[in-house]
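Only one chain comes next, encoded as C-alpha cells, the form predicted on its own.
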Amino acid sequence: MSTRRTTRRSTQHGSPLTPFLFLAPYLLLFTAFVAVPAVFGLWISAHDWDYLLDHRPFVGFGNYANLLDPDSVAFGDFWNGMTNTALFTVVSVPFLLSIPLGVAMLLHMKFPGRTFFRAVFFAPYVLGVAVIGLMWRYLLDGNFGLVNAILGTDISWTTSQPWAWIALVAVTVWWTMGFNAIIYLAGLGDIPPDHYEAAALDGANALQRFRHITIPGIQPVFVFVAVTTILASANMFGQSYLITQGGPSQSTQTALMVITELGLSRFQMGQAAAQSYVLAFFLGIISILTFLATRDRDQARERRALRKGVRGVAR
C-alpha cells in the first residue's frame, strides 16, 4: 500500500488547483448564462410573472397544469406548436443525417479540387439564420420568386401546404448539410484504409464495405450527429419565423415561436417559462432514447468491463 501511494505521489506534477484554473472561465460563463437563468426560469414558471406588474403571485404548478387543460387559453397554441415541431423533426432529420453522409463519402475520395468542393458545401453554414431566412423568403415567393422562374412552376411555396413544409425542410438541409458532412468526414478519416483493402481482397462489394466497415467505423460520430441534429431540428425557429411566418394558418408555427410570442409579445413570462421546461423535458427524453438506440452496445459493454477491472486493481 505504501509503495502504491509513493508511486502515485511521484506521478503528480504541479498544483492540484491547476485544472480548476483552466476550467474557471468556462464555469463562470456556464454559471452566468446557463445555470442561473435555468434556476431563475424555474422560479418564474411557478409565478404569474409579468415584468410590467409589481405583484407576481405564486401559482405553483398552475402554469404546467394549464398545458394539460384543454379549456385553458395556452393549451391549443402550445400543443399545435409541439405537433409542428415534431412533424418538422421527423421529416427533416432523416435527410439531415443521410444526405450529409453521402456528401462526406464523396468528398472523402481523392480527386482534383476536393478542398474547394468541401468549402463550397460548408459555405452556407457560416451564414446566419437571418440571412438565410430573408434570402429564401424572396427566392421562394410565389409571385416573383426565382425558384418558380427556374423550375417553370407556379407554386405558393410559403403560403400553402405541403409546399411550406417542403420549402422549410429543403432550406434547412441546404443550410446545415455542410456542418454534418464535416463531422462525418472527421469520422471517415479515422477508419484505417487497410480495412477497405482487406475487404476488397476478400471480395466484398461497395455495399458490404459500407455496411460492415463504414457504419461501424463512424458509429460514435453518427451518435453525436444524430443527437445534435434532432435537438437542432426540435429548436427550429428562424426559418419558419422569417420564411413562412408560422403560416399558413399557424401550420408551421413551432413550439419556440409560440413560447417567444407568449413571453415577449403577451408578457406572460410565467406561462412561457413553463412551456419552455416542458419542451426541454421532451428534448431530454428524445436525446436519451436516441443515444441508447444508436450507441455501440459492444463498445459500451467493453468500457464497463474495463472500468470494473481498473477499480478491482485499484482496490
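This structure is a prediction, so every number in the text was calculated from the model and none was measured. Positions refer to the first chain, counted from 1. C-alpha atoms forming the largest set that superposes within 1.5 Å between two forms make up the rigid core. What changes on going to the form predicted in complex with the partner chain:
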The other form holds:
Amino acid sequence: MSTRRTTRRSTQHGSPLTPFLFLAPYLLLFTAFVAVPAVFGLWISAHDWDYLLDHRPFVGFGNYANLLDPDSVAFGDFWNGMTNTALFTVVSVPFLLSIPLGVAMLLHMKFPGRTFFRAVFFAPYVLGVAVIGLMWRYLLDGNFGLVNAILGTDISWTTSQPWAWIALVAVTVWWTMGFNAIIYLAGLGDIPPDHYEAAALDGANALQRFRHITIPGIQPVFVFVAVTTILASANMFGQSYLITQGGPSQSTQTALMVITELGLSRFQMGQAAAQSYVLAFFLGIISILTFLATRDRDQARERRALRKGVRGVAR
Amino acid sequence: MMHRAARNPLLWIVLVLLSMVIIGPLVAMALTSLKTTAESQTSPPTLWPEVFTWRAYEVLFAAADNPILQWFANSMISAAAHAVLVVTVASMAGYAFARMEFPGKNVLFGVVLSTMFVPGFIFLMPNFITLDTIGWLDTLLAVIVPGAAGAFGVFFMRQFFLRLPKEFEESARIDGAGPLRTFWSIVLPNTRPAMVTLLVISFLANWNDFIWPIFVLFSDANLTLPVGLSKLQGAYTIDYPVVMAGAVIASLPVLLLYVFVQRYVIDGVAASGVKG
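For comparison with the form predicted on its own, would you give the structure of this protein in the form predicted in complex with the partner chain?
The complete assembly is shown below, putting the previous chain first.
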C-alpha cells in the first residue's frame, strides 16, 4: 500500500499548478472561440442584432417566433433551406454509407497494389470543396461538359431539376467516398480473421459471412460513420454554393447558405443566430436517433449472445 | 486468400474502372488548364488539348487584381501556422489529460469532448463579432486561430499519450527531470508519428477550409486560395482554362503532400473513426 502511494505521488510530482500550465494555451483558445461563443450566440439570437446598427433591442424569443410565422421575412428562405438540406441528407446518406462500404470491402482483400488503390480512392478528399466545386461545375456544364459527352446525354446538370440534385449528390459521393471507406477499412481490420475462417469451416457462404460477421463487426464504426455523414450532409454548403449557386430558383440553396447569407452578408445576425440554433437542434435530435437506432441493435445482439452463452454454460 | 483475390479478374476490372472515375476528372481539369479558351468551349468537348498552351497560367500570374501568388502564400502561411498551433496546444493539453491529476479533470475533459458534437455553424455569428472586436477580421489570424480550439486534436493526442509506456517518464523522473523537461525531452520525441499525423491533417483541413474564410477575409490581398478561386470563377465566367489553372495550383501542393505522407493522413482519418 505504501509503495503504491509513493508511486502515485511520483506521477504527480511538480507543482499542483503544472497541469494548468500545460492546459492554459488550449483552454485560452477554447474559452475564447468555443465556450463563450456558444453562450454568446444565444445572447445574439435573443436580440434584433443588426451588425451595422448600434442599437440592438432585446427581442427574447422573437427571432425564433419569426421562424414559425409564415408572414415574417425570414420564414420562406429558412424553411426552403431546411427542406433542401433535409432532401440532400435523405438522398445522399444511403449512397455515402453503402458505396464506401463496398469500396472498403474491396480494399480489405489481400492483393498486390492494395495500398496504391487505397491512396487513389482517398485522393479526392484531400482536395477542398473549392477545387472540386469549380472542377465539377465545368465538367457538368450542359453545353461543353465532359459528363454529357461521356454519357451521350444533353442534360443541364446545374440549372435544371432533378439533375442539379443528382449532380450534387454524385459529386459529394465522388469527393467523400474515400473518407468513409478508410474508416470502414479500419473497422474491418479489427475483425479477427479467425471468425471468417471458422464461419467458412462451418460452411457459411459469402453472404452469410457478410451478414453475421462483417456487419456486427463494424457496428461501432458504422454508428460513427452514419452520424458523421448525416452531420456533414446537413452542413452542406460549398457544393451548392459553387456548382449550382443555389439554383435553379433556390432549389439547391441549403440551410447553411441561408444562414450565412442572412448573418454574414446581410448582417442580420440575431435572426441568423436563431436559425443556426434551430438547425443545430434538429441535428441533435437526428444524431441521437441515429445513435440509438444503431446502438440498440448492438445491445440486443449482446443480450442474445449473453443468453446463448449462459445456456451454453448451463448445458 | 491472397492468391484467390489477386487472380480474380473481376476485382481488377472494378478497381481499374473505379480508379478511372476517381482520377479522370482530375486529369480533365489539368488538361483543360492547358487548352485555349475556344477549345474549352467546343461541343463535343475534347479531352486531350489540340493546342497546348500555358496562356491560362500566364493570365493567372499576370493579372494584377488576382494576386494568385499572394493567395498561395497566404494559404501556405495560414495552413502551416494553424497546423503548428494545433499540434502545440493539443499535445500539451492532451498530455495533461492523459497523465496528470487535477481537480475537475474529468468534467473539463467531458466538456471539451462534448464540443466535438456541436455543429460548427453555431459559432459563425459570435466568432465573427469576436474577431471584429479584437480587430482580426480580414487578417490571416482570423483563419489561423479560432479553428485551433477544436477538440479533436486534444482527444487524438491524449489517446496516443495513454498508450505510451509510463516507464519512459518514470525513468526521467528518477533522474530528476521536472514535468516540463520530461515532456519536452522524453515524451515528445516518442510522439512523433502522432504529431506528424495531426500536423498533416490540420494543414490539409486549413488549406481547404472554405466557408469560414469567405466571410472573414475581404481584401483581394488577404484571401486564401479557395476564396480567391471562387472569386476567379466570378471574374472569368467564360474563361474556364484560367479557372482550371487556379484549381490546379490549389491542388498541387496538397496532392504532393498527400503522395509523401499518405500513410499519416490515412492513419489520422482511420483513428478519428475507430476511437470516436
